[in-house]
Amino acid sequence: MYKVLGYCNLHHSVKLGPLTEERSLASTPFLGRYAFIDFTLSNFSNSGIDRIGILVKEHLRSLVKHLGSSNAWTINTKIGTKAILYNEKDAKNSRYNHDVNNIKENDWLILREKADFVVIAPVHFVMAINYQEVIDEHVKNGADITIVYQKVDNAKTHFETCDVLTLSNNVITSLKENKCTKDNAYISLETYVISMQKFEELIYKISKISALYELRDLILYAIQNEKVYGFEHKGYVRCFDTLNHYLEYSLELLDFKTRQKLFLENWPIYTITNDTPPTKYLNNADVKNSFISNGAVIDGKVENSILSREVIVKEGAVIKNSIILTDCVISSDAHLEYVIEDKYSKVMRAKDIRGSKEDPIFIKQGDVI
């Protein structure tokens, strides 16, 4: 068994409009009980990788609040490590506040762990993947770097912010921004396996070229100068890159068959447990095809929606195709459809709030409308 150091890279996390103005995508609520980082950390844990550095660019507070002691994602709490890596020196300089400088500033983790391989993974791609399988393929190929990718047929509409790979006999020959000119493409999932020796060598080389070079520049350099192979991931993948995709991909997981593609048998998704009472369904509750989290009180109609903890839905209220985050209140006779309502907000006087699948209405955190 190889000794592996994992990096959860938050520097390239995309924005979900107003939903991520005051929080990291990593700590953004998902499916009522999870946050996005839960899936990446669970993939590490389930793959037997329990030494992880979390590369943080901004919104440190929200991430620390979610992670707590970090023991929820560590199989062996005696030897496992979840280190939050933050580049204080460059935190206020956006040009220098990038992943490579963060890794260099926190090189104590590399020195301490003395790993054989590095696995780097983002949080905006939600999937279940066994990194050990990628490492085994990496070793078999004698690769310097292995990039995980997926072959897709909807690159023009659902992977606009991603990079596209060119492959020849599974060797990657180019990496370019998706210009959305064709549907069929090999999409980089920004997940990399690199031997520790090669990783340190490449970090040193590109830092000498430019202090502004990021991890993506390292990969581009390696494609021209090293043996870079691809590993095709054939399972469920969604890139959460816009607010409407956040709504679309969340609601599609209400379908049992779709959900089975992400929540695999013997591949648990870990998260922080909140000690709240069970959901209370009152006399007028009418709930269909929805996720309802603990502590909610339902006395209205909820259909094809996701409700987080301690949401109150009063008598006569109707919620359809919407996501309601923690501690929100929906008053009597209000009708919400294609709405994303952030934490602690209240719908009190507005009785008809309807967006669309392509353009959902967003209610800001703490607002009363």
Given for the second form:
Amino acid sequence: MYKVLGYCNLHHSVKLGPLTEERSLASTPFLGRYAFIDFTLSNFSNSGIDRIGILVKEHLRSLVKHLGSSNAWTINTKIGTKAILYNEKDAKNSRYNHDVNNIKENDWLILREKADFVVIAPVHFVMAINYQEVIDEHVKNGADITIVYQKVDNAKTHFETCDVLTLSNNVITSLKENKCTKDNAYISLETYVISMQKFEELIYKISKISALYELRDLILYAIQNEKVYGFEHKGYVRCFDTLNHYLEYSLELLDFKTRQKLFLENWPIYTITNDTPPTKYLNNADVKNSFISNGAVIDGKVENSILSREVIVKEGAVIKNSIILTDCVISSDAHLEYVIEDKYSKVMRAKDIRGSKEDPIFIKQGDVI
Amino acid sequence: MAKDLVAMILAGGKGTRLEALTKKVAKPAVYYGGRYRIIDFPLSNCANSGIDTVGVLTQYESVALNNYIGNGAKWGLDGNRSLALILPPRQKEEGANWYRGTADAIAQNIDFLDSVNPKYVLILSGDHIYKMNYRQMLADHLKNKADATIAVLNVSLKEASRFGIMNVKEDMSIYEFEEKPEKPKSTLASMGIYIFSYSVLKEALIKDLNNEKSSHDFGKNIIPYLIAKNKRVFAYRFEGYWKDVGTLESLWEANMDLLDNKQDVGLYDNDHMKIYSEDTKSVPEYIGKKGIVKNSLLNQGSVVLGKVEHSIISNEAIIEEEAEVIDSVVMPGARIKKGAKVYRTIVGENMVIEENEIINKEKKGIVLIKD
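Switch from the form predicted on its own, shown above, to the form predicted together with its partner chain and output its structure.
Expanding to the full complex; the earlier chain stays at the top.
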């Protein structure tokens, strides 16, 4: 087995509007019980990769809180590595605070781990993927870099912030921004396998060309000058890139068939524990097609929605097509539709809060309305 | 470093009256409330009482229980200065012995207690459901300058003959202990929770160890011995929920208490006495388009496509379409298939109720489904 160093790259995390104003996408709540980074870390863990560097750009607080001692994954043991990599030197200079500089600033990890390959993966693509299979393919092809991609037929309305690849015999010949003009496209999932020697070489080479060059520029350079192959990921993938998509894609997973593609047999998704008691359903509870998390106490109506931990839904309250985050209270007779309610907020006086699929209503963290 | 208070949890019992539920696991490892095992309660109580050294004495079917306890991390007992140690019977220079009784189990681990060198030892049972701050009991022990303090619960006169009953003076000092008396003189029942000053305990245990007539039991032997020796033995009155789930009926009742009893163990109370447990690698809990869930507790990872009323559903349990679960307890990984109906039943871990099967149609007694 190869020695592999995994980078969880948060530098290119997309923004979900007000939801990510003060938190990183990595630690943003997802499906009631997870945060986005859980999927990437679980993919690493399940792929047998337990030396991980997390490349952090900003919002350290919420991320450190979520990671805790990281004993939910396998990276905090004596044989594993969890390093939170932060480029303090360039933290206040947004042009310089990019992934390549962060990797260089924290090159002690490369020197220490002496890995054969690096795997770089973001958190805004939610999927279940075995990186070992990508490495095997990478070795078989004798590639310098392998890029994971998906062949999609909806690139006009989805993957708007992503890059489109062109391939010839599985060799990648170009990478361009998705202009959303064609539905059929090969979308880059920004997940890369790179042979270690080539990685070190390219990191320093690219910095000499421009100090502002980021990982994406490194890949662009490599496509021109090195052997860059594609690896097709055929399973579930969604790019969580806007608040609307956050709502749409989250609710989409209520469908069993869709969910089955993400939550695979023998591919557990690990997360931190909160030791909350089970969900309590009272006499007037009427819950349909929803994810409900532990500690919630429900006496109202909940439909096509996702409730996080310890949400209280009072008798007579109605929640439809909404995502309610941890510790919220929905009082009697409140009616919520297409609402994203951030943590610790309370709906006390407002009776009718209705957004739409295209324009969901956002309730700020801790607000009482 | 000497410790002021260490806990020893007796978790070796078989729990014969729980029938097939304890065929493969010890009673403290039995599931409760959809996400707990019974031993989570004393272990969480220790953690919440600031007791950082806990010995767990296991014997009967101990593999699953030992594995569950691990290094104590589930209850925050894995820190630098804390210790959760599993103490099964072992071979020694003098020979090998099973634990012959509750007192013998502690006596055989005097070497461990000596190494920790505590001032006071708290003896607990691993199969009771309750929340208790043991520090308050220790404060009482200190105030009374006691050698031993026994937690007691006020029971009804009718129930009293099922328990070990403490007869006390006005100052709560115990002058007599009666095991399951026919005509009880008091209604203060022992909860099997003791605090001993270690030096007194050690002396009594060593004496008892060599007494061939003794059944090596705290209630039957150690406490009467201390009373006879005029030691200062006091009762500490506990008020609150406490349940010894000895039988299938009482296990079922204890689960139903979480739905019906306003004075239940208080899982949702904001009292800094959280009950810690294992975090299963579950997917989110899902209620289907035709699902009906009322007056019930559901744990993460459960899926309800049918109807659940007045029941406890554990992680990874699946209730399929048109299935009905009423007044029942469904343990982890169990599956109630399409059209099956289950009334007043405890469905054991990973059990399957086949399509259209009806369990306990007459709704009488409590049925256990377990292989």
